[in-house]
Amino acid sequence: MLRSPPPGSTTIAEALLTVDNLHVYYGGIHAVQGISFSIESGAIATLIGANGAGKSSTLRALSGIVPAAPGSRICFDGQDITNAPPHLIVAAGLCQVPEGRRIFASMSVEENLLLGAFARENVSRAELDHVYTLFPILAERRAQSGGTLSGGEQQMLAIGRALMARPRLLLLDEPSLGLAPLLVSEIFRILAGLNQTDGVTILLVEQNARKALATAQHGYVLETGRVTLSGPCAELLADEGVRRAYLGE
């Protein structure tokens, strides 16, 4: 059961998502070490950092896939969702597109999409058609098994499946992984459109730091489980340390 925030809270009312002192452990490994950040409704934010910095672990904790350690606090839309069951987090409007797509390979494209709406009672044909409008290739492949799609098509399917849950906040973990540059540009164009036209708030984890910072408004740099730098993306793009460490300059 999701919980209301404690009386007197001020930060939750100002942001769609507020993360306070998040810690994540895998046995003796301290993967996320007390990070705090917030995302305003309607924004695009990004987490950048090297492999092993704690980016994916942060998203998994937000989704309830891995436990947040005691003392951590995650609030979404005014509710404390810390360690809530994943299906309740999805029902509340926070959905993740996982790294590696994780589609159901033996099921058809349309069956994959409909599974994205499992937490909802009523799903209209118009909502399915909206996903097909965003990703016309999925409409052409609607009866085809998900496992027969190309990598880019599977990424589109994974995003479309998440959209069928009608998320208010969409978490994306490495959406460009393994894709050709033209497909990467198309995926990011669609994500920007979802934000601007459909009003979907986005938290993006992405190894392509230049693309992520050019798409988002606010960024957080993670190093060994800690936020070491944050600010407007335009400032991060101009930061000499960020340019040297993450942009190859």
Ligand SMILES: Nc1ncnc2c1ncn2[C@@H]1O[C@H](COP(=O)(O)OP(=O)(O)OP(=O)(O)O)[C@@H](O)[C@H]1O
The other form holds:
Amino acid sequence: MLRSPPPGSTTIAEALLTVDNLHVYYGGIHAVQGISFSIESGAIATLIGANGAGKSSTLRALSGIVPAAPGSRICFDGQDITNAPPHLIVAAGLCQVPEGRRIFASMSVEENLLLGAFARENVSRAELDHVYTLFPILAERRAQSGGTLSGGEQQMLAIGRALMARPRLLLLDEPSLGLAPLLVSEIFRILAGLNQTDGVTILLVEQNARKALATAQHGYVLETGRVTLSGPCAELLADEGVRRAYLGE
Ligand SMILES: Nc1ncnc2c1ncn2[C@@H]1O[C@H](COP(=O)(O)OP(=O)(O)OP(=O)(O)O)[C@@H](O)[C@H]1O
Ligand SMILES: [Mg+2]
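Moving on from the form predicted alone, kindly provide the form predicted in complex with this ligand as a structure.
Okay, now the whole complex, with that chain kicking things off.
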């Protein structure tokens, strides 16, 4: 069950998501070591960091896919969702586009999209058409099996599937992975549009730090499970250490 925060708790008024002291363990591996951050409603935030820094683990804990250790607290839209069942988290409006896309290979494009709406009772044709408007290639391929789509098309399908859940907060794990530069720009353009036009709040995890910092307003740098730096993206882009470590300068 989702729980309301205890009286007197310190939820930031305008924050849609507040993460407080999040820890994730895999057996003896302490992958996320007490990170705290918040995302304002309507914002785009990004989590950047090297391989193994704990970015995916953080997103998985937010979605309820891996357990958050005792003492961790995740608050979404005023409700404590720490370790809530994943389907209730999706129903509350927090949806993830997972690393590696996780398309259902033998199902059609349209069936994959409809699965995105599993937590909802009524799905209208207009909602499917909205996704097809955003990603016209998916409309052309609607009857094709998901597994035969190209990498870029699968990424679009994964984003479209998440949109079918009508997210208020969209978590994206490496949406640019393996895509050609033109397609990366297209995906980021669509994400910015979703944010501005549809008001979807976004948490973006990216290896492509330059693109992520150019798209988001606020960024967090994760190193071996800890937030070591955070601030407005313009400041992070100007930071010597960030430029050397993540922008290859
Ligand atoms: N299921 C698992 N079992 C054991 N260890 C895991 C598991 N998943 C992740 N880890 C470990 O936790 C740490 C953080 O992994 P995570 O996938 O969160 O990193 P990441 O920042 O997303 O990295 P990348 O940029 O490579 O995707 C790594 O050391 C990883 O080996
Ligand atoms: Mg990852």
